[in-house]
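A lone chain, given as structure tokens: the form predicted alone.
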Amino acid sequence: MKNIYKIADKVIEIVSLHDKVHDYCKEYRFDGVPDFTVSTVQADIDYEREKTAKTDIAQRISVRHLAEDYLEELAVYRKIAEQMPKYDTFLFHGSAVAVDGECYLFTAKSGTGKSTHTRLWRALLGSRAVMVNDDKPLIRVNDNGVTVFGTPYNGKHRLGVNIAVPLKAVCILERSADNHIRQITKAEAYTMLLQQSYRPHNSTALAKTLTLIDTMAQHITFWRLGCNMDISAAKLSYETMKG
């Protein structure tokens, strides 16, 4: 089965064996001439598979079981994020949410609570505040600035939508009892920047990936954020972060 789709300004073209992928992007859905195509076949499906054993995931889930069309939806956007850095995009692991038509992006280590404290933001701000996405938004960078796209792979709960919003800042989340945030500087940040972006197989694609992370940071500012589960550490990152 195929399809069009218009993902992060891009025009996709997906080949995939199972109906499901086709389903999960209806709301991307589009017709043009495809910029590129992405295919999938068995082999691609099993690699998901052995790659989601040797994560997290596989503590709490029995992988073996898991759903064949599921395996290739991550097969699926994979294969997109190897072709994203020819267009100025890489993907990215954090949770997305705009305010006032500015986008903050935060990030940590799985589990520590990112989509709990972005749920805080919608609580404090209301309908001001946009999800963008919560799982993995692909990030533009070029001459422009930095943007955030909202994508159909967006987290277990689909809360995302299918916006562009520019990118203000990229915080660090970390669990703390207290609350407390502060600047930092884009060399303490590189590390978990590193960790979060998706880094193609291709080498040149990696390398524009590394590239587009260094420019990033000269257009945004980044953040360090231990926080509870209170909305107070909402008020305390957005105040802080919005200037």
Second form
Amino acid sequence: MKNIYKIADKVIEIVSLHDKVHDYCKEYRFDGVPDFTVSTVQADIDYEREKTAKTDIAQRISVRHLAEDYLEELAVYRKIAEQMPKYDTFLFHGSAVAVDGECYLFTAKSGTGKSTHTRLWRALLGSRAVMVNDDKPLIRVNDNGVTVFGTPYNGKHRLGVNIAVPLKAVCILERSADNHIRQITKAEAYTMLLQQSYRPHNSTALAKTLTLIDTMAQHITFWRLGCNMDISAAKLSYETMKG
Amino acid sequence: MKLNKNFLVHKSGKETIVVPTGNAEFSGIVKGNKTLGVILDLLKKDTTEQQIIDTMAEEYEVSREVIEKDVRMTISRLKELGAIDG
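Follow the form predicted alone with the form predicted in complex with the partner chain, if you could.
The next block holds the full complex; its first chain is the one shown before.
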């Protein structure tokens, strides 16, 4: 099955073995001439199965048996992420929320509480807080600045919308009994930025990703937040970062 | 020996960083100072541990003993990560 989508301003044709990925991406359907095509074969699905099994083992959980069409969804996004650096765009692992037209991106290792914290922002700010993407947004870095794009791949709670918002700040989140936040340097944030960015298989695309991260780092502020699950954590992080 | 093609060397400020592509088994990041940067630059072309030590001993005002120790340690670590071929 094939269809055309527009994701992060790029027109992408997805050619798949199973139908599920097209349902998953349906809000991004578009009619136009594709900038590029991604098509999956069985080997791509098998690769995702191996990869998720390795992650499960690393996280010390029993290896999940995942459906072929779910694994294909992952394969499709991987293929898109491989192409995106060509268009000054890369995939970043984090929860992105926009308030008053500016995007705040929370990042941390899986299971730390990124989504929990952005949920507190929604509780605090109501409809002023718009979830851009709760898991894997795309970030474009060009002459227009740093822009975060919603994508269909927005986490298990499917939180996100098809919008583009300028990025204001990246916040590295840690669990803590009490809430505290401080601005950190680009150098202090750098390792985490590399760890949370998708690393392409293609070395040209990886080199481009690294230069995009460096340029992005010049345009935004970085923060380190220690937080608990009380709404006061959101009040502290929002009020401090908005400046 | 030579730096494996799945590892990229990136300089950010004073730090030298080795970043693997998605193809590498190793998925972390190696960070180091200028010494790491110099060793990695030399590893872009096919070379030997001895050649690296000789080149660095000629270029830097540091005792050969210290250079030898640094180079052997760095190369052994990079080999463990699969970042060096041959």
